[in-house]
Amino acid sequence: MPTPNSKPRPMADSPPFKLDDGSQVAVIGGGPAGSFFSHFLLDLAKRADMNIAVDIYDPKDFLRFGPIGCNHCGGIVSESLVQIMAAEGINIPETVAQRGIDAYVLHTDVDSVRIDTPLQEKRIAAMFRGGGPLGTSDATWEGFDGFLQNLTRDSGAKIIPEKVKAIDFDDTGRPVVTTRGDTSKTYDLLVGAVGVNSPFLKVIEKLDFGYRPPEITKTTICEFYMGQELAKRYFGDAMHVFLLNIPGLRFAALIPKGNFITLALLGEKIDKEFLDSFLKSPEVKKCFPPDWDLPKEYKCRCSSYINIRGALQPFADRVLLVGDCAASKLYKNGIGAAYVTAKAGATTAILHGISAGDFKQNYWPACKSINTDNAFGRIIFAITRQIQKSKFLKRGVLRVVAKESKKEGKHRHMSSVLWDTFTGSAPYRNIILRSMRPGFWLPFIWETIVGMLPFRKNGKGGKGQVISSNALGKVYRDGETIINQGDTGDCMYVIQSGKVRIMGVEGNRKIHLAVLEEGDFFGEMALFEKQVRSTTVCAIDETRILTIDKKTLLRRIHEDPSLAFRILQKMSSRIREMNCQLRDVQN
């Protein structure tokens, strides 16, 4: 018999290493990645005729306001992620995005200036993790954490609210999860998808599989309650991000959400000093009301660590880790590695197996697709702390950045780069091999020495346009055109809110193909083609629209193939229901 917390090993008569009909799986951590995962594998095993019963252990209530319903985030759905949850059919709906993100605002002590999405569409989600900061007194507001939470519940996962105080195995070696309620269940797999900052990753290091937790570094996160008017008059629908030569500060940003602005800080020794002196500074001070007033008190403030080197060796036989205690992205709020790792690990467990040998083929390349990036993204913030410390480097990127204001989206090189290092949206590779191109560099050289002329800003300044909806997407009127038959097309479309009417065109006569809902895409021909558009498609009543960039898609496609399947399973019912229109409008 193995002793408590004994290491998992197979035993002679263990059965295979596969789930199957009827198999139980325990996942510790209601956060992104255990929802993740659970909705995903429960998705898979639906697709595979399979009946499996997925057990979420997690003691938080991500209705209650403050830090007891939060995890501690700065919580932001990064660009990219927004338009794969899309395709993947999990769209964010308005009462959990506080704020939909159209741009950010870069502040130095030089000067500011703004940086607009390439489509001036919201594709980036400000939320809250859990019900709110304290403070809080409007309930109609859902936590994107509790939001996952009840995806996965609606996929058929049971939430156990109870906290996890020892992982055992028996005769089998499957693993046994006992409460502290004393209560105890065997499983077939065991998924630890929690935080960096759980003690249940001490429980996960005595099973001694050669887990070795991620290091770490520590993050401030405060919230001031502001006012829905306010925070839309001075933040309006922008991310304020700080370059500034202040000792020890790393990374600062303010994010605009709903009543409250979330001050999210990195870097050493942050206390209520280090705080007063930052919300002081010029460049900070000018972003709020000339009245308003330092708080006395952080009511809302939490210290929190996260992920900045990935862990070792993140499975065993019947034991995966995913998320923050595997792997994630650096300095950012690990929802987009959540998401990678936790679809990674349910499509192992679910195509491949769940043997230590199966999750080290299958689901160990990506993590260390992450982690291989991440050595990218140190070279990136290596080079952008130098630019806080100097004045000159920083004058020449305000102004390459005015003067790309100008021009198309794909000539703005430095903006473009500046855009997705601040959104988490493109691997960091990406962004250091797009600044090693002529039309990165010679701009900047150039506009940095001729840095010493005063600084003109764009005109777009450090406040945001006031808009009616915190929703993402883009809204189309009743009857506005969103795609013309024969444009050329580079993205596709998903329907956040209302319904378009699919037609062809003949000539002068137009013939109704169908009509498309929330949740539907269409346009995704020209992901796979380089034909032009077979359709029109018009907006029926007002409509909010998602784009889905084809590079964005195709990236992720090539690293997780199954996505793909849901986009082909909607093409072929859709080219079913069009060839019936046709024959109908024939007859």
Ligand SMILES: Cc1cc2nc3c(=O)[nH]c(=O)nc-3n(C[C@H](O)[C@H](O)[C@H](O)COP(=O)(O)OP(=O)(O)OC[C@H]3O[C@@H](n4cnc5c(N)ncnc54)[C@H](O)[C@@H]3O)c2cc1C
The other form holds:
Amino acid sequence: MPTPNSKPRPMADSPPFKLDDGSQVAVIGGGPAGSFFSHFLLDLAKRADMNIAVDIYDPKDFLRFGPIGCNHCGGIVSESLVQIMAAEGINIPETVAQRGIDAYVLHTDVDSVRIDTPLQEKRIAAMFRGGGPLGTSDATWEGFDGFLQNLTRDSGAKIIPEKVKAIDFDDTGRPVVTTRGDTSKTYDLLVGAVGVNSPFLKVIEKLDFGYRPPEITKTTICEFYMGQELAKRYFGDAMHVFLLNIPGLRFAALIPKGNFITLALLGEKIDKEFLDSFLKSPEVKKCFPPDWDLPKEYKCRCSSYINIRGALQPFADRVLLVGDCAASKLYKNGIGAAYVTAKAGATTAILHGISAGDFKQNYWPACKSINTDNAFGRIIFAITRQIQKSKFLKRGVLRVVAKESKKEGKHRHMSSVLWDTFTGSAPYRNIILRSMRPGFWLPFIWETIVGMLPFRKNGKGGKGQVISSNALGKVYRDGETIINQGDTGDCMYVIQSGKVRIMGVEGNRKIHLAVLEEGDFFGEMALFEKQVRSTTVCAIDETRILTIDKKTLLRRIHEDPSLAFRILQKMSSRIREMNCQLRDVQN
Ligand SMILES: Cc1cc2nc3c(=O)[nH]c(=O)nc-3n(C[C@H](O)[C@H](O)[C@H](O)COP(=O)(O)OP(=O)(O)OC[C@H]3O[C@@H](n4cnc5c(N)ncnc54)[C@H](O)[C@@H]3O)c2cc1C
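Okay, that's the form predicted alone, but what's the structure of the form predicted together with the named molecule?
Every component of the complex follows; first up is the chain already shown.
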């Protein structure tokens, strides 16, 4: 029987720090980080012809209603993550996306203004993380964490619904996982994806390899039942963000999802009185129906922590931490950061190795890049807090956005900066750089000065918007052209539902080349070369298409070249098909 050790340490007779055929990996935590890690590890292992076994430990049943089946979150999947997941072949189904968001309504105590997505396309998903809020009686949806867990199951991971209570190391330095039910198993690699709300962080810290958990702050989430009809009428496809000068409140958002509205608040002391007074404030009240009564009790309410500064040393030999318990984007897109760290961890484990040195060299840069970007985020939120305190500055912002709503995409400097700040889609550094341009500052200064005059609304407030569906992307009718041969292009497309016909155009003749279906992508050549579109693509029946921006994708491919695997694989199979067709023609 090996003697357990409490600390990971290299042993003279240790097996090599590499994953190989037959290696065993334990993932503790089946939230987004644990699921993304497992999915990408198994996917990369398959590509490298390796057979690896992954056990995911998580006692949570993501089908249960209320906080018990949920990982406490606003439930927004950012625009960039929706696109990157689609490029990875993970399309969020309609049963998971409770609403496709295509606008933000910014409320201040001066007035409100609506910021629409530049493409008029639903590329932000609002979803439940678990089974749904308490009080749900007619759940027709699937939660995001359950959806990802099913994805890992399909990739070959085994889900063990147990809580892990201890970690030791055997005499060869391999981690031993012990569950609450007192079963123990030895692994080649241990991955912690336990978030920041788990007492298990203390267990990891006590392993004494230098890990220090992230700095955290408190948040509160409440769910209100409204019914589909009222939620649609009053919230539409828009998320409502509040920059109010209320002491103790840093940020608040109302997010429509199916029958419910989710309220997410950032602040340390949020109790029932605070919630009552927030909901009674005129800026919030006007979002709800006039006869809507304050809830007598907040049935589905939870408080949890959010990562605001990354962990120290989230790795050791055979030990890796991913997601919130390692690094996360400040206040926004935590699920996106979980994806980034999980993917970087999986790539390192398969392509480089599982020693502390391998993780330091190949995984840690991904965490560092998030942490560095958060420094820029802190500057943005400090400026936002100053704006929050000043009526004149708020008026200046609202006036600029109102004017920009009449302009074309490229010239909407303030709107695009606010859009990316609230959606968490772009790196904070990029937002700061854009906000330093004269095109941003000059109108802001001018409108702040002019703003001593009363603010005139842009007439697009938050109420009464018509909503089409909860699905993501843009709907094309039967026969409608999506791209034209000869057009210049700067995005690729992923089919969310329906089919498209690919055609070559020669003079007046249209030559049928192929039919692509749900999950397929097209237009990818525009990502790699500056040539015009080589084919025309039309919808067959009603088809829903998600566009993926060239910049978003290239930025991610630069950080994670393995993202291009799927695109290259598809392109190579298309070349193979074309060769076969050519051979058939020649014969
Ligand atoms: C109020 C609030 C609103 C937010 N809104 C958004 C948003 O709108 N969009 C967004 O992108 N991000 C949002 N976030 C951030 C987002 O929730 C996190 O970044 C994300 O959940 C991190 O994923 P994770 O897998 O690292 O951790 P978690 O989601 O916390 O998952 C950890 C998992 O580990 C399991 N676990 C813990 N201990 C053990 C153990 N001992 N044994 C076995 N399993 C264990 C837990 O059961 C859990 O399932 C929000 C966060 C908060 C607090």
